[in-house]
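Below you'll find only one chain, the form predicted on its own, shown as structure tokens.
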Amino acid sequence: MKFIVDQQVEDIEMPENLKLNTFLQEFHSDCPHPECIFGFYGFAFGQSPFPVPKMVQNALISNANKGAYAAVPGIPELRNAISKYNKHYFGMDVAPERIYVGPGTKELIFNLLEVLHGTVILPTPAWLGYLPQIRFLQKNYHMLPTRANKKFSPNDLRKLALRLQDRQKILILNNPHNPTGLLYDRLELEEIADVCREQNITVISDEIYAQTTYDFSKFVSMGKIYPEGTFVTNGLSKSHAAGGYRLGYVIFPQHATDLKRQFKKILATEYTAVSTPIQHAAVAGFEFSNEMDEYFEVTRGIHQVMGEYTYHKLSAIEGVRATKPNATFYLLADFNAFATDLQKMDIMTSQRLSESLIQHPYHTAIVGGDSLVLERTDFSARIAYVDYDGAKVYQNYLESRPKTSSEKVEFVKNNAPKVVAGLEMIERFFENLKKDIPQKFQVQKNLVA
């Protein structure tokens, strides 16, 4: 019997980071060179490497017997904890009734796009998960390219909005930003909010990296600046290194009572509720304590040290430009100065560049620009600097926190050898390219399948 797949599904591509990660799990065994038994240097998959906070683990164990369905919006204890969490860390007075819990922010953003009518405005470069969702839902959308500083201009937003005919426009704002690691500050958010009020733009503010902001005092939620028109999404995956728990939440704008009712129908229809034991475990994660504060402080400190090292190493390669991250564990590297040299090697797209870097002897995995909603010929790439043993590095940082520039460099060299070696491989790749050293790139078919 032949099964026919719906065309909407046929048109969706596997997210590039997941496609690449699947390939990489098998790649190391295929390389015939014995020195490559280590596999690859992983700059492609963005996952916090640290252990889940102990109090969250213990709470999950204690609540493993909770087998009953939870309420669709989330258990009351969790919604109360999230409300207090937002007040404590982000200065936002949010009633628990405005908070809905879901299986990760990715799902919640998808649910919001299902419910909200209108044209989506997507600033680029962008996290690689937004566009497939927009296309799957057959939403009208327009790209909003960023300026040279990799941030979009409020004036450009206004110009685009004026061209759109829909009664409602939906801006996806990712702050702190994946893939650049940049942060929109209070003044920038206020200017964006002014345009949104003027042009009737609803904002979905993806703030999953909020707690990773290196100077945490500089983070401001768009929900605080534009509370009447912003949906804020956040969760456990990045701040608590608990992506596998699949728990996120959305804060609804003020006075959105009817919309919450519509949203509840969608959640109840699609997945009923988030796993009850996971919700109880999350309560512990959102309760503030000295232990939790130390966890946030240590993990963001390590991310900053790794980010500064990665930024300086890439920027030291002649022709490479990189964003200097203020948060997250990513930066965007621009290799477009090598476009002519790459084309001589028959490397015409960023995807082909990614495929070439994973081959022997480089064994380096990156996410190319076309996966970041850039032009296919834009030789930019997201670099995720988390390829190290998070538990070990966390403990070493606790025991001896690096303070000077030289101490930070030594910390990275001693604790993240694959990050160091991978950056050296990127440098070697482009040095060989400049020297016109012949290189053979025999890309396995299953990488691009």
Ligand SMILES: Cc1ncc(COP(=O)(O)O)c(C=O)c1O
The other form holds:
Amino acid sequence: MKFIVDQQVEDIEMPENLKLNTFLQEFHSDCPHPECIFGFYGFAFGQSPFPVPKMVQNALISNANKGAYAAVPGIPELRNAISKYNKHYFGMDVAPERIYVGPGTKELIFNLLEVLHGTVILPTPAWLGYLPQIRFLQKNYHMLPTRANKKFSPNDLRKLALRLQDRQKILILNNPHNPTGLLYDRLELEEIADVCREQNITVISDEIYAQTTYDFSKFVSMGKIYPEGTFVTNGLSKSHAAGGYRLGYVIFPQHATDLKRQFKKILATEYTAVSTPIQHAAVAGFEFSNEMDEYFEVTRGIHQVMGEYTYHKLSAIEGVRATKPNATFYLLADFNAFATDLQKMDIMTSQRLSESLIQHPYHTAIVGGDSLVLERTDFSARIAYVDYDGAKVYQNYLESRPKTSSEKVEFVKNNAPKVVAGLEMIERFFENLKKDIPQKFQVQKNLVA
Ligand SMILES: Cc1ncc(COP(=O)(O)O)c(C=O)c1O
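If the one shown is the form predicted on its own, what is the structure of the form predicted together with this ligand?
Below, the chain from earlier opens the complete complex, with every other chain and molecule after it.
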């Protein structure tokens, strides 16, 4: 039997995160070298390495008997807990009625793009999840490239908005930012909000990494700065290391009653509601408790120590420029200074660079620039510094928090040997490149289908 696939699906590309899986699997099964057995240094996957907080796990277990469908926007206990969570951590007064729960923020962002008419403005580089959704929905979109500091300028936003004909424009703001790890501060957000008010731009503010901000007092939600025009999305995936739970929420702008009604139709049509036991588990994650507070503080402390180490190691390689992360577990490394040397080795695209680095003798997985909505020839890469045993490292950090710079370096060396070794591999790769060692860079085959 031959099945005919809908043209709309035919036309979209495989989302980059799935491509990455294929890429690594192929590498594993195909690599003939004995050293490949150990695996690879993983800087590619953006997943928090810590265990799901115990109290969230326990709440899930004790609510396993909840078999009834939940209300479409979420169970009242959860919407209340999220409301209080936003008050406590982000200083936002959000009535529970403004909060809708969904199966992950990725789905909720997709639902928002479904319900909102208009042209999408996507600052680049960007998280690899947005573009396939925008394309799938066949929306008009425009990239907004960032400046040298890797942030977009409000003035560039204004200029772009002035050129767009649509009655409504939708800016996807991701703060803190994947892949750069950078944070837009209050002043920057106010400048962006001014342009949004002036140009009638709606904002989807993806704040999934808010809780990972290293100096937490610096995080400000766009929902606070531009409450009348911002949809804030957040969830359990990064802050609670529970991406697999698939639970996110959206905070609607003030005075969006009719829009909420339309949104509810979409949710009811597409997935009815989030799994009821998961919603009960999430209540434990969002309600204030000393245990959760400590969890946030410890995990962001570890991300910071790993981030600083990674930043310093990469910046020490002559020619490499890296963003200094203020949050998340990523940074963006810019290898464009090596463009000529790479091209000499027939490495013309960031995809080829990823392929060269994953192969023997480097065994290092990175996410190349074209997966970050950059030009294919842009030799930038996202480096995720999470390749360590999260449960063990959490415990070690609790027992003895590194304070001085040298203690922090020691902490990384003792707790994240694969991060340390992987960064050395990246350094070696670029050293060898300078030394003109061609055989090291022969890509045996194109690994990505
Ligand atoms: C910027 C960004 N937004 C959203 C998501 C997806 O979050 P969720 O698991 O809530 O769908 C991710 C996951 O990697 C992300 O990096």
